[in-house]
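Just one chain follows, in the form predicted on its own, and it is written as structure tokens.
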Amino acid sequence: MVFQKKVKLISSEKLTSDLFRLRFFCPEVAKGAKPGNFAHIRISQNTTPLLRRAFSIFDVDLKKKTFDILFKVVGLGTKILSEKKKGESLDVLGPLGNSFLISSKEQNLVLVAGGMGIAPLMFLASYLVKSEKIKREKISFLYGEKTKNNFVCLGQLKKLGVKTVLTTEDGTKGFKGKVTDLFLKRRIKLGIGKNCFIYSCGPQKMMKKMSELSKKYDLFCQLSLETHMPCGLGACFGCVVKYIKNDTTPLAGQATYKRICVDGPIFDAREVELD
């Protein structure tokens, strides 16, 4: 069920020079949120910015009835949001979107995060470990950043006890290269094959590469696609992705368009074509 209400900001934490973590008290979203869902937040009571902003749900605390978002300041909307103070109230719509498909079988799981793609995948990793649906030793978390100072959540990943492999494009920490390069290099070692579930989120170019690799090796991979969502409810068709059904039905192979906000944001990597 989707809720719209004004919720109180419990805390605002500045993680890096432009990265923030906000925590809201909202029992409805905390209880209903699943890994992959997002919240649509009205930044200001004024007309600037006019549209809401969509943020992947980063964490929930059922006992405290809170949910967290993680975001980087990239424009006017996120700048205003970063300046919000504890105790302020914001209009929130959520939880929205679909969620990751989670297997209960003894399969290897690989989470591939690039940059801000850490947000929905941290929620997923935390859910998997806390729910004990998958043994933590079956979970591998590949996390890529441009440089070592950009990493966040490393303490949380260590506490979860999942196998974590880091990569930086400049080589300042871990493997040198993009996280997709690391994925390819460790593909065999991590047991990535048809019996492996892969979940990924990151920049558009990274999502395109993960889609191409999934098609090439016929891998089950779900992408969390992030984009501007003007309405968040599927009414405006402002957040579409090219979609080609990958099955044996009469419509298989025919291109159409899906709305990321309501048909996603989680998609089978083999069924989308990204520019």
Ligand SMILES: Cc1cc2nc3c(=O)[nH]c(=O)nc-3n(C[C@H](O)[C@H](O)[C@H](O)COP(=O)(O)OP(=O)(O)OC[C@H]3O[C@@H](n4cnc5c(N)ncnc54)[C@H](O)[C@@H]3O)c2cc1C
Given for the second form:
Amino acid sequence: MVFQKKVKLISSEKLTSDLFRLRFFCPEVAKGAKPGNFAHIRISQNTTPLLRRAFSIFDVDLKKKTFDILFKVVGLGTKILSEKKKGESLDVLGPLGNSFLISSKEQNLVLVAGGMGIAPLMFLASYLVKSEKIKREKISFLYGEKTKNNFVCLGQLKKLGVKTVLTTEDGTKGFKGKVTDLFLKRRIKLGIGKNCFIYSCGPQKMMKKMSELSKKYDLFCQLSLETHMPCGLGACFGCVVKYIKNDTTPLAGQATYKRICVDGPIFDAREVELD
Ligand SMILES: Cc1cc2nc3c(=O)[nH]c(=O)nc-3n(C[C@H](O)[C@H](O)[C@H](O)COP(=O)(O)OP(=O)(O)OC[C@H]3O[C@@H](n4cnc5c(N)ncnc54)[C@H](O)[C@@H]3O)c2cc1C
Ligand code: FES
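Cool, the form predicted on its own is there; where's the form predicted together with the ligand?
Next comes the full complex, this chain leading.
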């Protein structure tokens, strides 16, 4: 169920020069959110900016009835959001979108995050670790950043006890290269194959690469896609992605368009065509 209500900001934490974590008191979203869902937040009371901004649910606390978002300042909306103070209220719509498919079988689970893609995947990692059906030694977390100072959540990942492999584009920490290079290089060692569940989120170029690799090796990989989202409710078609059904029905192979806000943001990497 989707809620729209004014919710109180419980805390705002600056993690790096441009990265913030906000915590909201909202029993409905805390209870209803699943990994992959997002919140659509009205940043301002006036018309600047007019449209809501989308943020993945990064964490929930069922006891305290809170949910968190993690975001990077990239423009006016996120700049204003970073300046919000504890006690202020914001209009929140959520939880929105579909969620990651959770395997009930004993499979290798590989989470592949690039930059801000860490936000939905941290929520997923916590969820998987809490699940009694999944053994944490089956979970691997590949996390890439441009440089070592950009990493966040390393303490949380350690606490979760999942196998974590880091990579930086400048080689200042972990493997040197993009997280997709690491994914390819460690593919065999991590047992990545047809029976594996892969979950990925990151910049558009990375999502395109993950989609290409999933098609090439026929891997089950779910991508969390991001784009500009004017309405967030399926009404404006401002958020579409080219989609080609990958099954044996008569519609297989035919291109159509899906709305990321209501049909996604989670898609099978083999079924989307990204620019
Ligand atoms: C489902 C979903 C989940 C998201 N989760 C997160 C999250 O957890 N953390 C986070 O930091 N961001 C997340 N985003 C992206 C976030 O919504 C944008 O960064 C935000 O809307 C930018 O608003 P702004 O007013 O600061 O920037 P604007 O002034 O609107 O834009 C500034 C610059 O950023 C670019 N930009 C803006 N929005 C996007 C976007 N969605 N994708 C690519 N480029 C964009 C613009 O083209 C422009 O160059 C998510 C987006 C979606 C759709
Ligand atoms: S944002 Fe309007 S249809 Fe998706």
